[in-house]
Amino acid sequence: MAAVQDGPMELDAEKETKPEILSDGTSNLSGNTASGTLSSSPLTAAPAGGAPKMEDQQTLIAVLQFLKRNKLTDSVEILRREAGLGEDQEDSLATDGSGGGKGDGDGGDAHSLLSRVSITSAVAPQNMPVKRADDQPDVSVVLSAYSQQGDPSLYQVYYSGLKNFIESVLDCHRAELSQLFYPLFVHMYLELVYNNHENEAKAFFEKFSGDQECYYQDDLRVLCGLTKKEHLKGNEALLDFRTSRFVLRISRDSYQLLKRHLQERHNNQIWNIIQEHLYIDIFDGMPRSKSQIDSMSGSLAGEARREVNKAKVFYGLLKEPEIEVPLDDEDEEAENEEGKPKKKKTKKDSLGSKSKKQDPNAPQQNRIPLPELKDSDKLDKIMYMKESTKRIRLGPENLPSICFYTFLNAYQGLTAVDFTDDSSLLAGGFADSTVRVWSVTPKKLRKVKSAADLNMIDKESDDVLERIMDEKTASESKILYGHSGPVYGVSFSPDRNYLLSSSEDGTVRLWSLLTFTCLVGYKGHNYPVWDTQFSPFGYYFVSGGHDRVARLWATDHYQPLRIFAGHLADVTCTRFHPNSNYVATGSTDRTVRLWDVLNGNCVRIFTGHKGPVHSLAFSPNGKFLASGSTDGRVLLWDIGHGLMIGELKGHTDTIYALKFSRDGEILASGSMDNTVRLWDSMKAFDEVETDDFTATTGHIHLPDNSQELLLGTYHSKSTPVTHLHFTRRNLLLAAGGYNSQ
């Protein structure tokens, strides 16, 4: 076995095919890290609804004192004149404001008051840099909003009062207003902890933690460990919760009820939390039912805002290149005999021309630069078209055969699997930091001959591609060494010349399948990289990891072209859209996001999973997305409308594998419960009436028809399903490591 080269090398084969990458970061992909790097979306302004008058006055005094301290006398005069304040009024208000709070001493300080005010660039002096909302917040600054608070002994009274009110309102409003319980509970608890009221915080947690929804139990376990102020600093989960405002979708009627109640009771403590830490997305119309709310809730930051999912998404497929399909020998013979039978030829022609018409929902062909087709790619396309003519049409009455590849004695610990598109090779990533490649056809794996031997080959001969291979190296499998930690993701390139692997060591490696050596090590993630995947067109690939971002790369660039930032926890799975213009990511923050490759923007946020998302699959036509999670459910999403359209329940453990059949008729799911399940995806999609979508109100009626859509359940003896793959003829391949326990 030749030594693996660890250092980066130039990719000669890729150079020939690489598309022109333009430096303009806005309209084309760029290799420049600065133009490719994107920060998370800026925080939005507080929801509508006026603050109590006293707090407005205190805020005004705080701003005036700040301006005075910085010797901005002109600004002080202008502000005082516009607010109609005299100097004597200002002094009296300052005296009242400083003595009015029931805090722990710093409630009336102008600095702490100011921490609750967003100073815009209009008020800030020119020589003072204004902190951008999308900068990474400092922990102490983030926590400082907790410094001003009321009497700790009254927190239970405030919360109980709100709880009693919500439980007493009409049923139609109760379900919506109950969404407030969890975020208010968390923020009130953290406020008590931050202000060193440990006993009150403990009592508050014990009294009300049992009232929260079951799908927040994991978060509450983390929260109960935060009992001292010191615990809060540097806690990533808390920082995420504080910086991203929890989104609640509530009807206008329910919101008015809540607002009236809080104003009548003068419950400023809860009102302040709602204004500062929550984002209430108000809609006009009927309130949503409990089941409708439950289907969309469960993520770390609440639901997605409605405007987030309104961006235009070009989900259609790109036009296929026109390639003439030569006739098989058998076709020619049939023609010569009769002269008429040309059935196979017409079938192939229709297949080749099926996407010649431009899909109205498809992006422009040159929206992002894609690699040009090489001759070998064209040959592969022809092979694919020929195979497609022999494809089995699947459906409820015609289920696929399933071939299961079981990894026996995999003491190294199988962590990832992938098949090539033509199903000829199988790769496995292992916990012992190795990557292993197998041939699943009689053809053995061979390396290219050494440079000295290659010089002796006649390069003009017809079988030159065969002659360059070294028969002495032929074997059924190869082992690739190079990573220094468990390998969590593997992905073959569409042309089968390269293999990607991602690892705990924070790198993504590109391996040559001609020399079985490492060509490049891509370093960008600072923590474990959980998944990586090649684009359907090759050249580009995506990776996601523990650092909570996904990165878009090109094989000939050492730096990422795009950084997709926005998830609040680990990015566990990544998938390219069939047209390569979008990337989907699943995360342990229990959301699925869709990113635009062109500009790095997040164009869809899907909430509804109650556990970390571990698998994703796009339908072949690009219109739908399926996601699987630790909650054992498969959720179906309509990409164009940005809505959930189906829920498939049946698995009893984490779903690690999802795959649509080649024609999209069937969705296969594989789980840690040792089963493969087949679902009637066409029926699930057809039953959704797109005209009835009411995205404006967020009302979604999900039929509970999982059992009707389930076509079959197939149990392995004791093998969790790690990966699924449909061959070009629609045979289903499954893979997993045998679990002897």
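Residue numbers count along the first chain shown, from 1. Remember, it's a predicted structure, so these values are computed and weren't measured experimentally. C-alpha atoms forming the largest set that superposes within 1.5 Å between two forms make up the rigid core. First, how it differs from the form predicted in complex with the partner chain.
Superposition of the core reveals a Cα shift of 2 Å or more for L64 between these two forms.
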Second form
Amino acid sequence: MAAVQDGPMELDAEKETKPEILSDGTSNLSGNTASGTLSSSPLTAAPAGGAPKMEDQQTLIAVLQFLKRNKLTDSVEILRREAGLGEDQEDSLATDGSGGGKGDGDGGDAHSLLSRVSITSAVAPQNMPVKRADDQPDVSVVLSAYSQQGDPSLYQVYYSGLKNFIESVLDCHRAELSQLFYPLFVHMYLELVYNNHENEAKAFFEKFSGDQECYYQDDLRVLCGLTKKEHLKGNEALLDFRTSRFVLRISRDSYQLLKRHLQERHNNQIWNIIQEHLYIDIFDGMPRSKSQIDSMSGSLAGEARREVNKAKVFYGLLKEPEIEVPLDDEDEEAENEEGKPKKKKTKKDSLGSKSKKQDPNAPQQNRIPLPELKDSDKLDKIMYMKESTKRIRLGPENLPSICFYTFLNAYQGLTAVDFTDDSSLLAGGFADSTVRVWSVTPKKLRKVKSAADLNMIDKESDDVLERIMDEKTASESKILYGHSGPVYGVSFSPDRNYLLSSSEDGTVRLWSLLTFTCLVGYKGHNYPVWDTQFSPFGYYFVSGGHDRVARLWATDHYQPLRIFAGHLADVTCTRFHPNSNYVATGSTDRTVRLWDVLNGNCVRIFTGHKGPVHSLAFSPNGKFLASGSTDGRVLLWDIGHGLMIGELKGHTDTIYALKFSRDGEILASGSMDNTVRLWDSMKAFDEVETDDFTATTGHIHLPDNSQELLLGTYHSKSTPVTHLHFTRRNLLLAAGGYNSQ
Amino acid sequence: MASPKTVPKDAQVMMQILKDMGITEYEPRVINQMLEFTYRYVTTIIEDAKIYSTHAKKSNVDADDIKLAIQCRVDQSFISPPPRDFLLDIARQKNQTPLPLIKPYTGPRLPPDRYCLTAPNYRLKSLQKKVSSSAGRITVPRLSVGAVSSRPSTPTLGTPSVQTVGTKVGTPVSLTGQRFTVQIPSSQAASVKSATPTTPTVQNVLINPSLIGSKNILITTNMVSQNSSGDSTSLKRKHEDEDDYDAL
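Starting from the form predicted on its own, produce the coordinates for the form predicted in complex with the partner chain.
Up next: the whole complex, starting with the chain shown before.
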């Protein structure tokens, strides 16, 4: 970064480091960080004239000019005395200097000085016009030369040199070292652009961009358009890329090879970039193969460091509060005193675990505060249990039926869909900023009566909940107005009283489904909010948007409770874990992160997608996560170990919908290619459980068994699938907007 | 798509740019939108640069003025999300406070009333009635387009529709909002343009829905005077364009 920007600070820095300016050797120059302060190398005694190298001369002169410009005459004297510079030498460089009143510097001297500079330090002629042309930032040019570490035209030489080296190593190391190409390429290119060497940057790009991996093509296209420093300023993602460190995982042997090669060639250019911008996570063991590396790479920041994925995650489910719920299947306790008809359930699938032992992988009940169960919630739970007894067990032999809800006349404006858990209501968010709610069952939607009418009803009657509804307002669907931008996410609350919608206008709105009016607008993201979801227990909800963070809110706080920051690009998809203690976010930076609600930490980073991640689904047992992206692949992750355990290939377009069946045996995926595919998740997860080796090293050997796991492909005529939902009885509902093209 | 011979040069350039950026499938109207944006942006920058150069008492506009104009506009119109370290910082602060305990038995859990929208002071009327009555009203501005006498007619256009202001505030149209005031005068036909400078008061202009056919989108623009002067809205302008073209 140019020193000119932090002018006043630089004065002090300059004064202190002035005696240390005379650095020797290029390797020390490389220690300069982006802040542009001069490296504090030991002072080499500088007798008049000969000893200091030409680059140091340049620096000295530039610094002198800077000091002069800021009228620090004493410092100028001292420096000049110590460095042994003559008056004319420094003035000769101030060709069109602002303060260069002593313009009697001989052109001859300047020329000779400059020519000496050009020969000895091998600074290419291109540098000269840059320096002479703009005197105003001449200090910064010289200083930034440090951050660019030498000559722009040599970058190509360095890169080809590295390329040749890597091509000559043993096969087993080649794949690993090839990971270096992309980050080095981008960083070198960005350095050239940053230091205003536009032509060299373009030439560099043209020569080497074709060598990069195919999955980086989109990024390269963006880079291709960035040729000036000003272009960099607005591009947050690239600035983040420049400051954050790209992570590479290389085995120790390969790393030693690389280190030896770079250091013996005195070619510290690349070494410096590696040290500054890359983080090499070394592991002991066999070098990884190309396919292994390919499966994990693709994200904007490289892979995840191993220790990032080592935090303990409580992926177990919370215990169902069956003890407090009366009239349940606690048949040894006589708690059926509520007067409701007794139904002794012997089926105990999800609710039934009688063991009072805490699952070691499950969080404590009070780890995060959760709302208590109201009576209506308890009734819901009873209904849920009744339904679950009638649930169809799915499997490879027993595929679900799929019912597709097609939105007609949406003119490609359908942007979000959600079903309630009991599949009684359907909500659609549209690009015209409306949210529409439909009743899927024959029962119509009704609004609550007005306050005056409510006064007159009999509050003690049994069917008071029906009486509060106003029959005159019964209709099949209701339209909710309020947003001022397309609605990109909708989510029903588990108790069916509220609906959330998130929109491009930066707000998340809470709507009441009793009055069908808007209750609250949560403002926090000031940028489009791409997704929102209620927690499985209600009360909390999470939203993620263009500002690269996901926020956790509670319905009764107007500000977010937690901010999950860390992604390098927009957060496109946010999902709660079934135990509501963790939030998974998928992002345009092609990673999936898992965050802890309690303290906002990122506990898992999953890389491997080659395109923005648009859909996420947790398995019902909480152990696994599935993610789908624009590259048409569904990746399966083991949350506990932090590993990728499966890859499902088959879709040809972005996957926007992912859902596990109620018992987790089938994974359904819906995509823009107008198909719904069913995958055998039970089989995919079984195959992995046994492997301990992968857990320790983090290496994965993914079997290419997508074909075996695919249970069925179901095409719609021309309707992309926006949402999938398994009813409580394991019927699959799909929703999408008819696309006539 | 029109044959290359009949396509104007800057449209060809725009098609090439889209191709270079990897965008291969797009509706033909996208080119118009992009060109509109380009014209508007470049015009604004050059006008700003002219102001800066006259302020610096230069005879010509040079590169520095343009650079300054771009820089100032970037901060105003194209706001980008906060930088990562800032986000990490505020996240750290926010995440330190423990999660608040949930009070039991409180009924609907909502923020304090002043943060809620539970007390609106308006009511939406149904859409059907408005369409029929506005269809009759629409012909008024079109008749007065050519005539200089557009002035006396505009107040009459204004008054009958004033009552819709109250009800239309929360209307179904995503396209309303202050941003529209900037768009309509410049890009629409002269009919509306003549109206703008003359009316300092609030005025609703209903664009003929019959042009849109059965879609029945009513686009209302609140031409409050401070907004018509232009780009002072804090909303991102780059999103304004897409709304225009549904009316064409």
